[in-house]
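Just the one chain here, laid out as structure tokens, in the form predicted on its own.
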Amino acid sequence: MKLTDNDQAKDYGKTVYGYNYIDGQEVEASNNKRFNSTNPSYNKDLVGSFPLSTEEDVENACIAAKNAFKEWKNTPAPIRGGIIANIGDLLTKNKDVLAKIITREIGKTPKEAMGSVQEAIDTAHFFQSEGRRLYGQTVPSEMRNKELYTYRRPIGVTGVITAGNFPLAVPSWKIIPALLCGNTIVWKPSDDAAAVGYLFGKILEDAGVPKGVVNIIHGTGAEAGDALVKMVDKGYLQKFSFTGSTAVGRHIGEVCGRNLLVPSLELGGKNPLIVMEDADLDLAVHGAVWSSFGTAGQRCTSAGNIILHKDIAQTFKAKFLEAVKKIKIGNPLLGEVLYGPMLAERFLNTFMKHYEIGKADGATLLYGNGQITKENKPEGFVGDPESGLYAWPVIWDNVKIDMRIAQEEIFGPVITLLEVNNIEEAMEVANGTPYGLSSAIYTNNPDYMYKFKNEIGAGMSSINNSTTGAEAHLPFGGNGASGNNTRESGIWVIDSYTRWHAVNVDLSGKLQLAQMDTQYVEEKTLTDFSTLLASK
């Protein structure tokens, strides 16, 4: 790793000059082209420079992973777990440095960045011991002198593409369990967070991951990412794991489907947050502000629709609007803010287009004023708004669930408000989008809680808490337009990175045919209880 002075923004840190990592070697792209990663909070801060990989580079990485697979899958699982433990130790040792890079590269607040690194640490600590618990089973046979076993086996070479909003936590959810289970990996980090990806690769190397087991190729989604998906058709990949947009996830699902691969797809969301008439409104407002605007609304689990019982709707709206007006926005390296910039210009551009969608739907713009500039900035803004990619928080009122603004994921600091008459209508509206990722309800009524848990179509739910947030030992994922029912994290993710292998061992010395040679219990003449009970 080579660090160079960043003359334009020395106060922010040095520039990371990174490489692809293929078969244990740092290499340039075959075309010798590069791209830059800049700080979305301060565009003069050049965070890093990285190879702009070609399909040739991606194929070379797949070949390296294929060649390394046989040795890695035969490495005892407890030994693989020991390497996972090393990863956790190195993440802990470098937590502050990694968090600082996350804040520089994608604009997370320092607190969020530290939490993101901690999520990766927790994941490593959880899975280090799973190397001693990749249990199979012994199964009783219906034949004599015959034993039946099941084993978990690694699947093979795994293609991984991750998004930039959680540049360390989400890759750890995929890479760590995949490694633990004995798979090899070709990973394309987000080009919005290439520096974080490069540094994570150095940690994997220092932890003792053998050469070829994890290969990292940098570049854009349209080029390097698309090339990695093509490797499925070329037969190099036996597993694919993707976090990103629903549109790209559908494409990956189609490619994997025709090759009979089961991908892991963690996609977008339009997550409902219900506030019932008995809720603690101050708590609900606090949770709604964070759910809607934390990370500038750039989480797949960010709240999309707030569903309000009519009896408290006006009171909630007044409290919510007052709280949103107090949100502090700006450069997270210059002061304490709730949220910083949009991750990249393309996300800001998409976010700005949503204003026209809301107006066309007939929704009421309760709050929000486009892109933040020097002449158009909220009170207390931190830093220079025109040196970054900042957006006002947006609230749309008088929204109906069939409006486009309520159906589509915006991926930015925007929320819609809908009113309902009762819990039945609340559940109907909450389940009224194509998505099914996260959800939340604020209530103290146990009947409402039960109905919510029982009827919500989301993969994850909170009661009296935010729609966002995940713990390393709980399953994470969704269904519908949010994913294909696969799960990340906890013991459940092991099913995604292993295949079951059934083995029977016949010790009888002769051919025994199940179902045909089985010695079933002979049917006997049944006792007629009526004769036993007849009176004499």
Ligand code: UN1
The other form holds:
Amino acid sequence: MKLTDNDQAKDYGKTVYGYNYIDGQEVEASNNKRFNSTNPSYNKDLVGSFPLSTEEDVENACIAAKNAFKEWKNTPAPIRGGIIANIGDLLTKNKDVLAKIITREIGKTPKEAMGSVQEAIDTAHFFQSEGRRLYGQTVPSEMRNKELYTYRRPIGVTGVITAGNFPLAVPSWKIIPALLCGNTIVWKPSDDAAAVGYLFGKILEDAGVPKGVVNIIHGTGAEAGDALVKMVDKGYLQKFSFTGSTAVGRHIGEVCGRNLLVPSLELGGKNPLIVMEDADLDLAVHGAVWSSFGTAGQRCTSAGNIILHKDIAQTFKAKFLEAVKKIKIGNPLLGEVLYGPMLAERFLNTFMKHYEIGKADGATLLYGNGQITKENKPEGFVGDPESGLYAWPVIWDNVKIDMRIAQEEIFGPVITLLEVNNIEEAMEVANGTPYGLSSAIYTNNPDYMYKFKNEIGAGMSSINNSTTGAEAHLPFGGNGASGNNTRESGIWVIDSYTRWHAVNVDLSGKLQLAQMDTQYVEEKTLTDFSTLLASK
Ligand code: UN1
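Compare with the form predicted on its own: the form predicted together with the ligand:
Below: every chain and molecule of the assembly, starting with the one above.
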């Protein structure tokens, strides 16, 4: 049955009454307080109610994770991998239900929600057999009767904080490899997506993750999140993994730094998308519309700046504007839309404030009209704009790279247009922000492709495709203000959740000292080639 605006909120589904999950028990917050998670497409739909955790709750979760570590790290890696396989099976079995709750809780379209559950499934599938491959090496010794080995060891208790925009896929990128490697976890899901976090916890439990190995504490970033960061100073955590804003990532990096922890930080982006004069313009427009406005621009990989070669700038602009005017926006549960709501009110607020930045910069507002309301809505809007948090797509023209509008991440449906004269200038502008996460170029010229790959200061690059859409087994992450060069996904992430352990085994029965007792090859008197080759 299709829902309509007038349907009762109950038709969206039940309200999830969730708990913290500490040491295998479902518990309330110590202060018994709760918060609500609402549907950003339709505010009468109460998606869930969750404990508003305090520092005490977070500390209890850390103690549980600390106590569970020894047993979990000694569980054979192939057995841990078997549990990861169960997680993949359960995610697959519940794919529709999880996608539906993602759409309800953060307003992703059903197609995107299904894709983001699939990303978690792919992650589980990738890592399940990594448990049979968590290889170390045998290394030759410089001495006789001595053997050298390397082992991957788990790091310890891992604090995880994740954002609301990919509430299942991104936590799975962290939790699945961290578990596989033998670490235990305290996870604070985003309060924008607590229901998804709670349900993922159920899947972990059903898959056979033992009690205390993953602990989930719900609450706000300001309280529970901050308390989890404090646990680094208190000595509970040996590893931290965070996806979210650059400002918070910087703070976590500082706290980890003074405690000599190496955190994994996946932060913001202002991702460039270049269109060269030889590009297939229809393809570029299609990719640019999706990169800029898909997910209402709320991906860390969303495009931030579109950089146009001057020869095609006017044609591109006209085609792009025409396509943007046709974007369908609205409640993704009521009909097909390109994008739904802003996932929480604070993102709508930053979006609204960004207009002042663009104006103060002197950029030209080519398209866009603030918040979508009954009187001010794009054609074909689906649903009631005033029962959700909807934003117009915005295009700023005549932008220069040193303007604030081109430098700062907005995390909303906002794009800027910049013009350049050649590939050299395109690269300079593409690299002209503090960020370095994702990037894209549209061109058919192999020289441009080479130059782009070689010179772009980003962790991820696409040629003739969107800035978004990383596959689950390629390294994901960025540089500069986008992160600290750690990577998630694929085999590379294993380096983030293990430490190398070097082991010497001496079977000689005597004390052999490396470098000092080593039998290096003796120096010899060298052959004088001139005597051999001298003419008679
Ligand atoms: C994020 O926005 O934090 O590449 C992650 C992408 C998705 C992941 C985005 N696979 O756009």
